[in-house]
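The chain below stands alone, shown as structure tokens; this is the form predicted on its own.
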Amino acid sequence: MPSFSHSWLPFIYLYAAGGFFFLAGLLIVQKAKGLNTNRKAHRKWRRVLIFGYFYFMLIHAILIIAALYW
């Protein structure tokens, strides 16, 4: 079995980094007004892009864990 450096590090450093990255990216689009949180379009969006991360997150693990243990 492929020890913790090999298999769950990388998946924590590429979604805490990518997280950062991704979050800090939401933070400057709303700083320059370019999300109004008052349109409902743009809170769908904001809610889809959150949803996209976690869900692909979420698939990533599932795959990690299939290929360790089964």
Given for the second form:
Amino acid sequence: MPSFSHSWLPFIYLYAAGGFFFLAGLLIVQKAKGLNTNRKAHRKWRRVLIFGYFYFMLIHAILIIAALYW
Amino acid sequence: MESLHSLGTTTDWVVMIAYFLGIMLFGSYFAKYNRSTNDFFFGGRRFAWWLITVSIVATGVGSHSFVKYSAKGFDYGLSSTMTYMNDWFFMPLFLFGWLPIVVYTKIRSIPEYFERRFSPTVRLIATVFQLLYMIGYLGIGLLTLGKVFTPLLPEAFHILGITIPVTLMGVIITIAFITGVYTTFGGQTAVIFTDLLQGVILIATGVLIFFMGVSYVGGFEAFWHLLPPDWRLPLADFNSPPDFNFVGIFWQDGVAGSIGFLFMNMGLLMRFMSAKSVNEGRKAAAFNVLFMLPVSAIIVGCAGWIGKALTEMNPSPLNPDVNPDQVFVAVTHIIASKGVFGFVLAALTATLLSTVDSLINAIAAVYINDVHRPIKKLIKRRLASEEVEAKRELGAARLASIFFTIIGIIATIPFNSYPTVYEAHGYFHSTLTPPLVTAIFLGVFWKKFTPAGVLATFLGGSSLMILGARYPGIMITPFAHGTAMDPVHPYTYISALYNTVACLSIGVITTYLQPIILRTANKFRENKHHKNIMTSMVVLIIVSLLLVWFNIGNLIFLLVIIFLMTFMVAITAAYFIKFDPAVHLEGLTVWSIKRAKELFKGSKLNEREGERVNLMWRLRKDDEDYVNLSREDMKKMEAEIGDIIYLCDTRKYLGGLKSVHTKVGEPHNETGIVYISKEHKLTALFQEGKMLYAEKEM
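Follow the form predicted on its own with the form predicted together with the partner chain, if you could.
Time for the whole complex; same chain goes first.
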């Protein structure tokens, strides 16, 4: 069985440190009105951006589970 | 370690040569769409998102390469996919910060951004860093190409009794010559269309290798269980071994590499800039990261995974001691039949060429914008007519392409000292991206960042980086997260974290010290010997840089020198460079994108959402850059006189190839008709009798 430092630790680090950059970026562009949530198209884009973060998180989680238990 | 030679059969070579000739002819056909340097470099801002997305696959995959990911896939398994799956974190900043700024400010190169945001001096230093970055990238691309081709060739050619040994450098030079042909004469439109074709072939080829390999080892379940459990994990071990660990690769590739790739890779930016609008560029980028990169991760790494599965079979058809950089070729040779092997290799090498051609094109763009034009401006040469100047620039761009290809060949020498291309690329990213990435990042997102801050980042930051490379055990170890230090190539990946922190700290501290720096600069200005004082300071800065570069003195001494030099750089910048926030911030930071859009249009924005209308075109006699629409069509489009519209052939499969941006002129009363100029017809190559659609951009 692979160790914690090879399975879940990199996953936690990736989405915590990466999540910090992602959230900071999202807040900056929203505050600067580069991403203007008053516009319908931009609200849709915000949903796409948040979806993307969880989409990659899900892919990695599934692959780790498959590697460990299948 | 086993090194391979003479793997290709005659059938494979025939297929490869036919493929290359086909690609070159295809690329050259699109040269007719270049009517200016704008078309040559940027494809005329006309393409649909799907076309850009597919064309990016070839560039992205080529730059990260089959060779290095197959090598790491073979040594470490599915974690070779890491670098393709960590780019999303910076997408908000890219899609809604950097991309609109680049498009609306009509910036033609990263250094040009530095001039407009800071000053011409900053542009000069940024040009040096940018060219180093791009030439390094080109060197990596050429080295990879050489490593792919070498196993296919015999150890030596025997012609008329003369023995010509096949060397890596010989292979690289030959390939570089071939690459130059359609880049030099085709330009960006040719690059986009050859990449489009290659992107499609590449995806098909990658899927083919995966299925052939899985089928060879006995199906997916057999393949999965042949891989040892550690090989099945999608992320590497947290901090070991030194040549492939998660935390180092996260900072080197996920942070420095991702920002570098999205924010300063002109080859990639030029693709997004060739999209018909910012929104279309966003779609291309998002689709690329969400779907194409994960697919690409499988395509480039699967040969390595299959190679590992092959070595676990009994008897093993693959020597476990094979050179990792040759795993892709070795595995494909085992699983594919004659001809198919040649086709796969042709697709792979053509993709690598694609990366290299994009880079050569981008380097030529930087040369024209940041060296050629400023020099001409400096020597105040009398300009010839616009047409003659455009021709001269096109000629200079072609010569620059050739020159930088030669420099790129020379750059392969230091990278070849690394055990694999992957590590060479990792080292390159860790050392060359942090100063520029930090400067761009702070410049775009922080209004307070001034020329003093950016120059201190470049000179002070890079000096601290040099010190880190000299004393890794002291300077980088605190950032290493427990990663062991390889004495030959210390901290290949995690040094990116140290380098980024060094540059960022210098930039932030200098900016926060701005009031003290300004006061000091003003005090010097009041002194009657101020010119002599500043000249002495510049000399001291140069001496300090030389002390750091040539490692004269111990660590403490050099650290003190760097901090003093950084302070002097900031003071001289504040003394010499006039920074006017009204000029240097307007439209150039994320906080003023709306203003950038207004400046792009040249008048107040019209953001009312209108419909797309279908039209037949008729020719006007003049060459003015506007079109005349009917009142009713303008009403449907919610367009006004002076608005920017996009006029395009309605055939969707053309992806916007036959299209043009222009302004709305005086209206008429013939509904369904648009009057265009001769220049519009020539630029867009509109065909008689073919319908167009028009949509308002802003």
